[in-house]
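Taking the form predicted on its own, here's one chain by itself in structure tokens.
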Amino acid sequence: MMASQGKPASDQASANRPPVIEAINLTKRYEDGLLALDRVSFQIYPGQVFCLLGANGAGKTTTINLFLDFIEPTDGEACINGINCHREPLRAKKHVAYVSENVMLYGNFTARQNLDYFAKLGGKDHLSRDDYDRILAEVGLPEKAFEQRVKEFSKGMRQKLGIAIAITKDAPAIFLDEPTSGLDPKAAAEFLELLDRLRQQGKAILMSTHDIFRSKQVAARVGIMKAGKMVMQRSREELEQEDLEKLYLDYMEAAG
């Protein structure tokens, strides 16, 4: 059971705040006619988690892809602090941290240099070496794999210094692709009690996931994905009602 200081924000207490992060009718046809994403519509607020569920090829990936501006939409909107990611791109990205499934960094490196070097790419170029080792500290690193070559760690290390390089960065968003997958039960443990911690930092975070009973956990509100609509969203509140499980196999079976 994760360590959390309090329940994930609720709809009702983000009421009276902008959401950070928007999709409104979000929509993408690729030329082959294939309908990936079919008008998507979805906000995140301030301290609020979001996790999309979905079988693979559900359209999670390409919601993320369209707010990194990796893809363009066809129609609709994506947008980061009320910033429209497709037509303020640049302007969009510096209010967005992205960690994917498998986190790319440079293995020759250690995880201070790879914090060091990713800080500054971002315009961060006013951290010490006790601001690197507070925040590699922060997010579970041992003191020993501070010094340590990236090649020489585990999923679970690379994903927590994944999450350091987005600490760093100090974006009100946070992009979460399959987190947890490949990750042992402690190490998933751990990665969901970093999340928490964030979300009660403020961040708005979205978080594409196969963990049903961790998305439960953690969210404010889930999602779930079939064929690229959003056929179900449920608050964290209503959850507490129902049985998430049964659900998303209940949608995953339902024909169209």
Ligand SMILES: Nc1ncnc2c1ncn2[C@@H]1O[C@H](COP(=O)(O)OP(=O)(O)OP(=O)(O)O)[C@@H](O)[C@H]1O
The other form holds:
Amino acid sequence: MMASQGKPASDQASANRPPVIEAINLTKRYEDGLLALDRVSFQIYPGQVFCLLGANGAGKTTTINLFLDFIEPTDGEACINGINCHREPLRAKKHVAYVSENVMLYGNFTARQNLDYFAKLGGKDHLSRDDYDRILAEVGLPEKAFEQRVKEFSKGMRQKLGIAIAITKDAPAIFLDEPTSGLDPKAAAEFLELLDRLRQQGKAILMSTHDIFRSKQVAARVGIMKAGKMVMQRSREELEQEDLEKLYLDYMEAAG
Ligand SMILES: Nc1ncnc2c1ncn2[C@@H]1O[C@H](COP(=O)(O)OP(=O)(O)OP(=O)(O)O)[C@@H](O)[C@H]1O
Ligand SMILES: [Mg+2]
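Let's compare: the form predicted on its own is above, so bring in the form predicted together with this ligand.
In what comes next, the whole complex appears, and the chain from above leads the way.
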């Protein structure tokens, strides 16, 4: 793990560096004709958390899925470190860690075995049992869970293990689709501390969430999506004097 680099990257601090995560006019029309994403653009720089807010069906998961090449764009580009995620998916995926709302894990494996399996799958074969245990502890799993079969895990425990797998990959870009949904308040608070540590290590993080309050706490930038469009993007500095919840509701109520 890299050492802490201190304060959040402000937009100014990032201005001279290329973005790690970039959407350029990203557009997705599903097979049934629905325009789920309409020319969405944003940049996320090293050390930044970008929170994506928006009603159910706004296009948050669609956005994330395009970066992972689970679906193909109709138009525009999703890039990681300048690599087009659709044209060069294998190259792009090396730079990406992903935690979905429902983390895919092997139920008959223990937490440590899952971590070992996915670490090796990601080409990290030098990690010791102590390394795994340190990471499992870091994400807040209790020690007795390390050797417990994952099929016995609660949703929050699965989520934590998913984040441990993402940390193990040590990728510069991290995508989190509603990572705190289903976490209890203490676990959610701990999760955000963890996110802050990853940010301090220089990761670029895209997180979709419905949690306005926490977004304001953790994000360098916040984007609000509505019916496939990015209707607002603000920096932490710009949001300082704003009531983000009111802003969000105003956008939801606005016509169009
Ligand atoms: N495979 C698909 N085929 C057709 N339409 C889809 C598909 N996946 C999603 N959609 C539609 O695309 C739109 C955007 O969905 P998406 O899952 O990206 O929303 P979201 O912002 O993640 O919502 P939520 O907050 O509920 O997770 C919705 O209208 C949804 O019904
Ligand atoms: Mg979603």
